[in-house]
Amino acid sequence: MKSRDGRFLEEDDIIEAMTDDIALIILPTVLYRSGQILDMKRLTAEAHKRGIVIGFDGCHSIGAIPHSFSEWDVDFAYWCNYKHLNGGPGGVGGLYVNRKHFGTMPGLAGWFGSKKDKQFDMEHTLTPAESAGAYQIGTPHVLSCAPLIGSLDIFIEAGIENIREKSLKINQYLMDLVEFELKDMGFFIGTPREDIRRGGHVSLEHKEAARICKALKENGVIPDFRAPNIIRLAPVALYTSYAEVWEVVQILKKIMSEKQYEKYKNEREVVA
C-alpha cells in the first residue's frame, strides 16, 4: 500500500488493505519521516472485526505521546528506549504484550523468557514468565538499562500528558516561526498540522535538505536527515525551551541567506 501524498498514510486505505490473506499487521505508531500519528484504536478495532492480530512499533511515539494499549485492545507493540526515552544509543527496548496473550509460548525463545523462580534451575524444558517477560531473550545490558531508571523517574514526576501537551505547543511554535521567518526560501511543512495527528518532531521539507542539515551541524544543531528532503527537528518536551526553537530558526535563517549551505555536497553522511 502506497501513501496518496507520498507523506501521509490514511486509515481507510490501511483498512481496506486488511484482506482475507492478511494474518498479521505491524504498523508504526508515529510515522518517522513526517511525524503523522496513525489512529491504532480505530485500526485495532477494524483489524479485530477481520481476525487480524495487530501490533505497532512506538519507536517514534514512546516519550513523547499518551498510549493506551491495553485500552484499545492492541496485541502487541515494541519500541526502542534512545529517542525520547532518553536511554541512548544501543539502549535495550521495551515490549508491550495484551494480557490476553500471556501464556502463549513464544515462538522465539530464551533463557530470559524464563519464570524467574525456575531461570537458574537450568532445566531443559523453558517454563515461560506468565507476562510479557516470557518474549525476553537474552540478559539485558545493565549499563543501557542504567540511564533509563533515572530517565523513567523523571517522566512519572512530570507526568506523559503534561509533556504531551508541551510538546505540541512547542512543536506549533516551531511551524508557526518557519512559516514566518522563513518565508519564500523552499520550505515545507511536511507534518500534519493537526494536534491529534501529530507526533514529537516536525518535519522540514527543503531540496537541499542534506546541506542544510550538515550546514546546521555545523553551527551547533544536531538535525535528522531523511532521504530525499526531509530536514527532522524534535524540540524534545522535557528539555527544549521556546527560546531554543527561536534561535534555530534564526540559525536556518542565516543558513539560507547566506548560502552557507552550498560548501556541501546535497546527500547524507554515513550517519544520517
The other form holds:
Amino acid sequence: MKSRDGRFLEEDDIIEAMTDDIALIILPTVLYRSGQILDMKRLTAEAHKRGIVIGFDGCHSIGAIPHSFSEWDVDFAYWCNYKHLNGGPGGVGGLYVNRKHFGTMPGLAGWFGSKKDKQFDMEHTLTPAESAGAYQIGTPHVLSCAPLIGSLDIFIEAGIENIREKSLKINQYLMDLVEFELKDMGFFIGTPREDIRRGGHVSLEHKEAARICKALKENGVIPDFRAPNIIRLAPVALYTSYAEVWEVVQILKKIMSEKQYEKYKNEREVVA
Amino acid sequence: MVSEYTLDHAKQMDENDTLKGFREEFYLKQDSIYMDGNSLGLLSKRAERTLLESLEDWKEHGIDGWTQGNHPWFFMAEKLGAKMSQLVGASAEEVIVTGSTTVNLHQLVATFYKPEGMRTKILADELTFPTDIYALQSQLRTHGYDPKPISSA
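Could you please show the structure of the form predicted together with its partner chain, as a counterpart to the form predicted alone just displayed?
Every component of the complex follows; first up is the chain already shown.
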C-alpha cells in the first residue's frame, strides 16, 4: 500500500486496501522515518469487520507512547527493546499475542514455547504454554535480557503517561525552535504536527541531510540519518534536557550559516 | 513569542520537569548531546546493575542459575513480559520478551497467516522498515507465492 507523499500514510487509504483477498495486515505503530502514529484502534476495528487478522510492528512506539493493544483488540504485535526502552544493543525483543489466540499452535515451534511444568518432561509432542510464552522458540538470550530488568523498572516508576507528556512537550519545543531559528535554511519538518499523530522523534528533511549529520557529529551532537534526506532527532523524555535541545538548534544554525557541512561528502556512513 | 527561545527559558523548563531526576541515572557523555535514543537508547545504571547481577548469578550458581539467584533465567522472559505488559496495554500473559523484531515477525506470520481460497495476500505499506518486508516476502515464498515488490503492489 502506497503513501501519497512519501512521508505519511492515510488511514482511509489503508482501509480502502483491505480488500477481500487480504489474509493478514502488518503495519508499523509509528513510522520510522516521519514518526507518524497510525490509528491502531480504527485500523484494527476495520480489519476485523472484514475478517482480516492485523498485527503491528511496535519498534518505534514501545517506551515512547502508551498503547492499549488489548482494548483495541489487536491480534498481535512485536518490537525490539533497544530503542526507547534502553535494553542495550542487540537486546532481546518482545511480542504480544491477544489472549483470544492462546492455544493457536506456534508456526515456528521450539522447546521454550512449552508449558513451563512440561518442558523438562522431554516428550516429543509439544505442550505449548497457555500464554504468549508459547511463541518463544529457543533458549532465551539471558544476558541480552538482563539489562531490561533494570531498565523497565525506570519506566514503571516514571509512568508511561508522564513519559509521553514530556516527550510531546520536548519534541514540540524542538519543532518550534527549528521553525523559529532555522527558517529559510531549507529544512522541512517531516513529522505530523498534531500530538495524536506523532511519536517520539522529529524528522528534519534537508537536501544536504547526510553531510549536515556529519557536521553535527563534529560538533558533538549525535543525530541519525535516514537516506535520502532525513535527519532524525529524538529528545528522549527520560534523559534529554530542554537546554540540550536549545543547544542542538543553535549548533544547527551555526552549521548552516557557516556552511560547515560543505567540508563533507553528502553520502551516508556504512551504519547510518 | 521571541522571549521564549532563550537558554534561560530552556533551563527553566528543565527545572520544572517532573522527570528530571531520571537523567542522572543514565550514562551521558560530558561533551556530547545524544539525540539518537530512538535508534539505540542509552545505558542506565539500573540496566547495568541487573546485567552484572545476572553475570554474578552465572558465576555463583552455574546450572542452578536457571531457578536460583537474583534473576532466575527459567522465568526471566515471562517476568519481563509481565512487567512490559503495562507499556502496551495488555495483560501479563499476553506479552513475552523473546527473539528479535525480525524473528518475532517470522514467528507471528508463520502462526497467523493462513491463506485460504481467494484470501491469500498480506497487506503492508511502502514506508515500513525493510526487514519487515524481507520477512513477509520470504514467508509468502514458503507458501509457494511469488511476492511482488511493494512499490508495484
